[in-house]
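The data below hold one chain only, encoded as structure tokens and taken in the form predicted on its own.
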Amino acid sequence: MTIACSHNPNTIDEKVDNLLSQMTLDEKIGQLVQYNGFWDATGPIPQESNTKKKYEDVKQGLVGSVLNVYGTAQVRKLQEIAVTQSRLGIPLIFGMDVIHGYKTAFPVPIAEAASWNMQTIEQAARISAIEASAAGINWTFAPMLDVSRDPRWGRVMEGAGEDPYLTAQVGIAKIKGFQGTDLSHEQSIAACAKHFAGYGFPIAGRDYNTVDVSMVTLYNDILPPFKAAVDNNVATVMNAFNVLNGVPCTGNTMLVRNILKHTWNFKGFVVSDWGSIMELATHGYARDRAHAAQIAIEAGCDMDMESYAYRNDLKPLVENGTIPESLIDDAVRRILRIKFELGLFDNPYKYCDSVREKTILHATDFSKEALQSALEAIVLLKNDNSLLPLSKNQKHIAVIGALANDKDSPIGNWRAQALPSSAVSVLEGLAKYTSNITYVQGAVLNTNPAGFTHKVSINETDKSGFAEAIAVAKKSEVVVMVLGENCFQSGEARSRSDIGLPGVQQELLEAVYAVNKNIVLILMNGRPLTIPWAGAHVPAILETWQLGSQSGNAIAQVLFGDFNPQGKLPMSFPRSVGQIPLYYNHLNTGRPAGFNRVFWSHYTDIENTPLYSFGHGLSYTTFAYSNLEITPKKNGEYTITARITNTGTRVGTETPQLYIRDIVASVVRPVKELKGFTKVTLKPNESKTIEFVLTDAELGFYTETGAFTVEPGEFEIMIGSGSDAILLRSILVLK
């Protein structure tokens, strides 16, 4: 039973010094402890070992958190366990990787990036914590802040890509989705920026493996977007799984109790990734359990998922003088106040209404929401001699491609709740417009199409398909090709060293070329890939990722022009894997392009620059840019303008993006770097005046010891429809 406070506080702070005076250091330490999944909690008591244990551990007030326990009768069931049976009665906090939607799949997230539409990218957010909260779940893992280089990296599907800048307005988006305006409404739920830090950065693109980086690269590259979610409110920060320049991050005390605490000021609370402290050991950072638990508290680790290292350890570290008691306090504080934040002691079953999760799961339609998020995240990268859109009179459309009717893939990894194949398919979409439609499958994808904890088997061997699909292109006037990944090939622990068409597809698309080039080439995939020979030959490429519940309706509106593609790579897709990391904000090099006729940066075999770079998108129509203007403001800002004129026939919608270069500074900047953007919809022959405001924030840049500085001096000013589309430059002296 709750005991009652001596006082009464009125302040959260209040709140929770009060109930921290009456725990015991076994209490204190349960807040710390976070077990996933549970039993089935309406059901009886548990009788086998570790599973009656948790459920121990919860009643006697040891347990903080769980993670994937779901479902408002399972989820108050392990409430009232907490809150009725312990001692002081503190309600849990139920977590989940609610990525990219709950029920409803929205676009993997590098995909969602791929619109640049913060206002589509927090819509979709608020939609996942409606869902979610309504199943019981009130903390999410989620926003992956990870900016990465490497598109071998799995897990750059779960991410914004390349770029700092656009990462950290993504992951505001998300924050201000997930969180709302009050983390007390029963539709909001706690955000978590992940990964703390470097995680996108492994070495060879391998997940979990070793990044070792300049601290101008952390400062600048890798922790912005964290310190854009810390300065946003965000109530939580996971830990990464890596070393980081030797040290394990979930034990970095540079990061975590220095930099995000004290210097960020940062409120919430940490909590590790799986089993991270243990792995502390594991890294040989650590000698044992015990040892992971002291290094992980010190460095400012709150709470520990599924490591049982702060279960077991903490309290003889504690009692033996090890480390002060007050480590365990300042953690606890923490976690207790997104607790009174999220309104959970106010009400310990806010997300258990079965009535509002029966409304919302089962009768509530968010198809509409989830197909503008899927058309806006289609980037169309190719279409030579305007074969897109097609007709809508179209005769003989050859579709060919195991994708093409595959139902669950386009749901993606990370799918949450989404239902099994539940997905809208590409023939699903084309049928709405046309019957004159043959497919065939060319070829099998996946020999043994497996979950998350399986390998994927690709079919390396069978063409027996080829001959089927290469008579069919004969007969057709136009080829639409469904190529790519299935949706557990790219996600956590799904890193390639070959990320060109998995399988036999190179060789079904050029099969099928050498009998019909009016190709249109669907990509589905959860990263960027190597497609050099399609580039090169393939006249029109749509890259459409891994869109969600609506798919296959979204896919269709592309192609026969009901909406015109507005999407921009939020990474560049290389021309080979030899030039990974590949960036667009690169250094100049002391031997650029044009240095010498031999003795420069380059390859002997392959050009520099990617195949379609960060920010590349094209249009049904075509877009105009004029009259760049800098104007300096009193405050020491300046506006920056342009002019955007629709010279095509349709109505569409551009993204400008504004980017800036320091030409000479105490550390050397890149060769650009993204500073703005903005969306614009015009019609044919409509202009739009677009406006930017720089400020010091967007001019300095951070030095090796994290200082941040704005030198005076002469900075480029670029404004284009792509990073390698700069069509308006000028000149910016800053005194």
Given for the second form:
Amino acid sequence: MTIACSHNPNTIDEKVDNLLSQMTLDEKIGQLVQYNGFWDATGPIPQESNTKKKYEDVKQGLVGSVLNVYGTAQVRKLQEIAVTQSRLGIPLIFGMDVIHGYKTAFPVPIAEAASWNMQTIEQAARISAIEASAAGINWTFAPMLDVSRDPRWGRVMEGAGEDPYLTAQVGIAKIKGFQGTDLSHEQSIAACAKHFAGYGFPIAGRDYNTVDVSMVTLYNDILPPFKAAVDNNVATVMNAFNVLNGVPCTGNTMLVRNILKHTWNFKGFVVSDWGSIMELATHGYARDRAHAAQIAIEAGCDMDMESYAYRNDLKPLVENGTIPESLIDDAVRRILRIKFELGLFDNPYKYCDSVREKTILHATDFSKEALQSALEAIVLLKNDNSLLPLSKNQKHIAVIGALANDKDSPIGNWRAQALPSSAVSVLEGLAKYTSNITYVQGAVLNTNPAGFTHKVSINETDKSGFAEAIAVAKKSEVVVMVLGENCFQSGEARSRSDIGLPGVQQELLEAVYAVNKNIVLILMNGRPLTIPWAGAHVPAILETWQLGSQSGNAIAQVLFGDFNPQGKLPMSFPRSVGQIPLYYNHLNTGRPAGFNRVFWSHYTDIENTPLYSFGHGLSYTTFAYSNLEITPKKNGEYTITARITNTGTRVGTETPQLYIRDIVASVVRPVKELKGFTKVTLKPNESKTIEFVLTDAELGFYTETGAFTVEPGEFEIMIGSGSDAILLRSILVLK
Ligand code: GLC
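Switching conditions: you have the form predicted on its own, so give me the form predicted in complex with alpha-D-glucopyranose (GLC).
Next comes the full complex, and the chain you just saw is listed first.
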């Protein structure tokens, strides 16, 4: 590596400037190029893709990063080419979608969010970083911070639900987990706040579709999690694929250069999403690839993931004066700064320790942490007559449903290097408790070997297993039905127009119910589903999402009461797909319920409310809320306190939620907004006082010009066990 310097540059900025001053235009542009690795593709492969050329470019110092190259052997091999064969020996940064685990699979992100436990979420990200960094990865394309109100969109699986405050807290926890306290530590990896921005609001819930929202929605509901990520030193940000109000995000100067880089003073770098620079032409926003490259670099997109636009078109644009080299320099500085902060220049092979790889990935067990994450993610949606927990001496349990025996779907769609079919299945988890189980599949769920790149074909017709399921259910005391989605039915490019139980599962459920009403429904899914029939008939329902490696063990422990469920929904469950977008933090309208017998905002064929609301989740015990108090503090802040008592017979953990309503404001505010939550574990009859602090940050809002404002007036203060279970109310008068 030949990095000469006039004097000993001390600070990272000095080192960056010193290196930049030695770079040719080709080498500068090289830093802005990210190639996909040579096997896994997480997007459409462009025709320019050519493995031999990629190696050649690395050797010429014309590549800054690669994604989907992992394993110390492969990473070292590529890094050695970059560092020893290119003129300046600038190390590559290796990125990968380590979304909810690298080898140990944690619950999918929407499930993690259901735990509302930021320590557990941070821990999972920390372990993901420990495993990924042992395999050569130093950058993850996570956390995904796309708020969404539309469960038709498959990527709700990857986010933290419908609320900006919860999503922001989850994002902060994940960034801390991935990046640690020192980015240069060998077990820290750079995080990436994605997808910037608005990707979760696609029209009709169809992935990659157009996004058209008001600036009030953009500033108050979509941007806050990204602002929180930037305020918590996220190293990188990824463009979203979508058009936002007429301008594609990858070329959106207002969004990237003005808000992110100028107003928020973001110092890291922005990577495009897969091919999204080239897609500026497809959107109809760029004439061709060269025009796309110009728009993207001007808008503030620093690195080009797999569109070859920067590789092929930036140099002529600089040479013919279309774009100033200073734009290239700014992007290069940002990328080099992160590489210096990661310590890649001090030791380009720090992530290539094959002994550490073996020790971490093959001799370190994170099952305990994976189990804890899974347990806390489970949401008890319904439990009539306390059917749950089951007695450990329960006789004759029928277990019905293909997902009960599925070791693969719990691993989820974004599985990095988690081994296929490596999860503990429901059957395996139950077997640790009882042998009084008869399992029947009842119905095949998917009829083709699932895979990220294949569309999963769902069994819509084959009911040949129904008779056996009915026969077994008839002679069983209780029926545990495990129904839901194959893990490749949610995630990227997996939007669904009908979000009911896929295939013949609903019919199977009703056929079993006809002979035995004692049903515990275990849902395994990557998004909220519309299950109105189950909600009306089935006595007990557990939402278990896709819980990762320890799925079956967690489900069994909750089923038999060794763990008291504590999860709360991060996203509303609609009664019907016709209600979407459906979210708790809606506006009142001028004709809310009660306004008039006929003329009010409602449907004539269904209730307005969700089947299960944001923040909903039951326990095997009960809690009472009392003593709400608001205490103004000297510094203009307010302390909100209340008492929570365990009024049941089991130890339990509750998640009290604080909501506010700015009753009258210059921009109409939602009927309630989450502004605080905590977790409290109580023994029977034990009480604790919980405390929240409200500051301007929680009481204010953004106007359509992006100005943050706090307006005097009355605020309703609400504390509850769910957005639809407000148990304490009071009024705060802001002077
Ligand atoms: C995908 C996803 C993005 C991911 C990237 C790299 O298309 O949109 O979330 O990080 O490509 O795999």
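The structure displayed is predicted, hence computed values, not measured ones. Residue numbers count along the first chain shown, from 1. Throughout, rigid core stands for the largest set of C-alpha atoms superposing within 1.5 Å between the two forms.
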property	result
CA of Q47, rigid core aligned, shift of 2 Å or more between these two forms	yes
